[in-house]
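Taking the form predicted alone, here's one chain by itself in structure tokens.
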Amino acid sequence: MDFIFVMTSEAAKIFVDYLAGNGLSMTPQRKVIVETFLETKGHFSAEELLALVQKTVPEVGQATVYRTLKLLVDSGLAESHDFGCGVALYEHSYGHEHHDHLVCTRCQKKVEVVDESIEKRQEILARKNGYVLTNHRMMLFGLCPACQKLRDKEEAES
């Protein structure tokens, strides 16, 4: 039985084209995973995506979500990040402005930042060393303002 899927967003069309170009097809499981991924905002783990998908289709398994996330990354629709918390987190990349991240090492809060002067400096550093940038990521780790206050309070009490 053939399935006909109507996926209306440009990102979904890119994914369908990516699958076709790699000899893969859009299965009902992939469709619900991709739709859920595209509707989910922020940074999330494969397990969090799985939980959201299983609200609609309980029989979708963890391995299918992992494989589909890899396809989403390979197709350019998603990025996978290691924020130092031991779990890969995913976010949308297609149609989203490039950004870097500030990550709190205590509460794991993530802030997306865009700074044109940093972007220009990275280009200069690459050129100075003979590189042509094709991609980059910058993550800055530290304590967010709320965790700084907690740390200061704990230090004052001890």
Given for the second form:
2 protein chains.
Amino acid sequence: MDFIFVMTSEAAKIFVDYLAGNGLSMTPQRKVIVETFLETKGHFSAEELLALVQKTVPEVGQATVYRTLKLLVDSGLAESHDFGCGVALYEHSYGHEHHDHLVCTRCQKKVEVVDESIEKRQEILARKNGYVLTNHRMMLFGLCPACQKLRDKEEAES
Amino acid sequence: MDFIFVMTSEAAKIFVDYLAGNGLSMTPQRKVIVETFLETKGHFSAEELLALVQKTVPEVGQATVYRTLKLLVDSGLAESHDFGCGVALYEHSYGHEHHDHLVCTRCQKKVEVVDESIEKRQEILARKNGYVLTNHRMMLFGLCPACQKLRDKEEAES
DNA sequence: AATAGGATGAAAATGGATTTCATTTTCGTC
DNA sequence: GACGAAAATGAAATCCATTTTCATCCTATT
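Next, give the form predicted together with the DNA, keeping in mind that what was shown is the form predicted alone.
What follows is the whole complex; the chain from before opens it.
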């Protein structure tokens, strides 16, 4: 494969630096995976990313996608979340403020939420127990507006 | 098997009622699983519960433990949590106030935490986005006091 | 005690994620 | 440019918690 490694976005530079800093090398596979990752918005699974990558380079293997996704997480570009649907979903974390998620239990629609006072309280809770807080996971589950309407309609029919 | 089904605790009654209310029957296996569950404190996996159950009745199968654990969750006696360690951990939920967890990332020590103002804010966040909040998961990760000391000692040595 | 449907255990299946391993690439060095 | 050690890759195998299958057994009601 004859590739020219030009990755211009800031995020891409971070990844390249991460590789260099850890004695890892850029490869055509990593390049296409990272580029595809950076172009993809929202929350997606490793399998979905693999499918997108294979649209460009069909011979990329799933193991490589899983491996590169791990590098993306370690380099700080990606974050992995378990929304309880059985697969890990990934999202961008570079250039995105920290946030938690509000998830519709019916259609899976996800809204990013932040609340400074919750974050402060979490810190206090940890300290009160002598823990040094390193990170947290908060997920709110409920019915989104659209699904509330659908549910109401269904109930009216029955 | 000749069993006399006497389960006297309130929790046990709830389970029996749940079975009756759903056309399910009490069986020796369910009885020993529920009794063992009720005697066990803290957080434990299905496999750990299976081992405890088999101390009393070795021929109980793991599928039955998984199935009964599901009934326990549905009946409101148990709660299942994913602490990110690869297995679901269960804990009692009857007679236990709602709480979230503060987990040591090193020794897995878990502390139950509650914060009314966080709960209120979660409700507000959901409402602000038009969602009807049904439940939430919050997990705080950090280093517990003991593990902080261990880490400091290790760092001093190196 | 007959019977229908539920419950059980052993074993197989599931499925996302990881590992293995033979092969291919990368990249610093000659 | 060519060399060679170390890293990276893809296909397939493996892992492992959980679920499902299925033949058999039990329960509750008649």
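If you superpose the two forms and keep the largest set of C-alpha atoms that fall within 1.5 Å, you have the rigid core. The shown structure was predicted, so the numbers you read here are calculated from the model rather than taken from an experiment. Positions refer to the first chain, counted from 1.
Once the rigid core is overlaid between the two forms, C144 does not reach a Cα shift of 2 Å, moving by less than that.
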